[in-house]
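Quick heads-up: it's one chain on its own, the form predicted on its own, in structure tokens.
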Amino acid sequence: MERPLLEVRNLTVRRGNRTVLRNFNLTLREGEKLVLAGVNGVGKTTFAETVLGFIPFEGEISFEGKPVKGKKDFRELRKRVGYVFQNPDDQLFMPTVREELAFAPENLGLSRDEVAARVLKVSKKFGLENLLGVPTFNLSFGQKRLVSIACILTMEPKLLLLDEPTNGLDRDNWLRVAEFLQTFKGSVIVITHDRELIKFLRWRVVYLSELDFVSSLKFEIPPKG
């Protein structure tokens, strides 16, 4: 039987006196794509931050068949999971687009030639070639969103985890991100309440509501909330 890429069992997360997630279970197979949907405040971002090891939790998390528990485990997991923040300004910090794209592969210890090749590859994918020398703070919001996704792809992660990737985008950039997600060859979890994106992707949907969830085995539009 094929092992899951990511498996979360009985995940419970508390923030202060509030229980955000309770006994949450999710399994993602290698190469599978799914949407984690729900209204604001039900724990979608909390789920992502917990999987990445930023929030204490109860329950079990495993990745590629191995339990993920301590700080060392989560450091290794974050090398394999590319996380795109909801707000690109929380993610981008290097002086230029080129340096932003190069940061992750450089920290993976890759050679200068391999780093350059990855930067060129992802910049072409998102039409960023003419922006490589531009300071990141001079980019439009849509350009920052594209760069935030592109810089994660230079890691060549096993799993992409994107938090509200279409928020605040104009139509052209919305379509560019949506089409990228639809054609990407790999495992993806998209966190969103964008009903149009859910309909466009037609992936399996896990719908989060207050302290429970409904998981479908095929595409479905979550209820309005």
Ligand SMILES: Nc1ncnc2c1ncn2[C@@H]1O[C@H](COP(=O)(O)OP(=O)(O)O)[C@@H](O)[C@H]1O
Second form
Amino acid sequence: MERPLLEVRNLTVRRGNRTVLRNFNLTLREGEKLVLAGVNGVGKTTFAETVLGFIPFEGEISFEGKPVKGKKDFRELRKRVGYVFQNPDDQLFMPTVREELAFAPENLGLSRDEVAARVLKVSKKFGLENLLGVPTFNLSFGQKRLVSIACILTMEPKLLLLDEPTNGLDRDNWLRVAEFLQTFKGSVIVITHDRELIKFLRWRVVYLSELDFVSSLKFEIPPKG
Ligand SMILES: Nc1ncnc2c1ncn2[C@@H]1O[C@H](COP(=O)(O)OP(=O)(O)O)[C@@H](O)[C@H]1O
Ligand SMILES: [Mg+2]
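Moving from the form predicted on its own to the form predicted in complex with the named molecule:
Next comes the full complex, this chain leading.
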């Protein structure tokens, strides 16, 4: 049995007055690929944003066997966990595709040659070579999706976390993304409610339960005052 890469224990997360996640547990082993599924609004994106350190939480998160608690821990974790946003427009912000792809490895302090090598490698993988000089805002939605995945891969993450990566894709791009996920060698959590993708991947599926969600609403204690 491989050792755990990510462990989440008794994760409770509130947003506004609402408890979105309550005592949620998840263990991902080194090299494991899993699907996190559940209906709209159940807390899948909240889970991802919590693991990345964007939202306060109760409970324990550990990564590579070490507890992740303070700001510094999460800053380190974000260098190792690549997060592909639910909406590429929220993620992409550089003027051109080339700059977008170079951003993460430049930020990691890699040499120019190493950055260029990584940009070339992912561009080939996703067929983006001819788009490198194109302004990001001129891309189609499907192209933006491919770029949003590719620019996370250039950081060569230890764990790849993708939020609804097949939403809104045409058949060609759907297959591109699905096949990429299937063949990617590394640990992955893919958040999705795309049943076709779940069938295609045949990975372990963890369901965020609507029942937990509903009961957490029902038993919510109103704030004082
Ligand atoms: N920024 C926010 N502030 C307050 N509540 C939020 C925020 N984002 C999401 N929520 C609420 O948290 C719940 C879970 O949302 P989300 O994690 O986006 O679900 P999913 O990704 O499964 O569709 C929803 O009830 C949503 O309205
Ligand atoms: Mg979501």
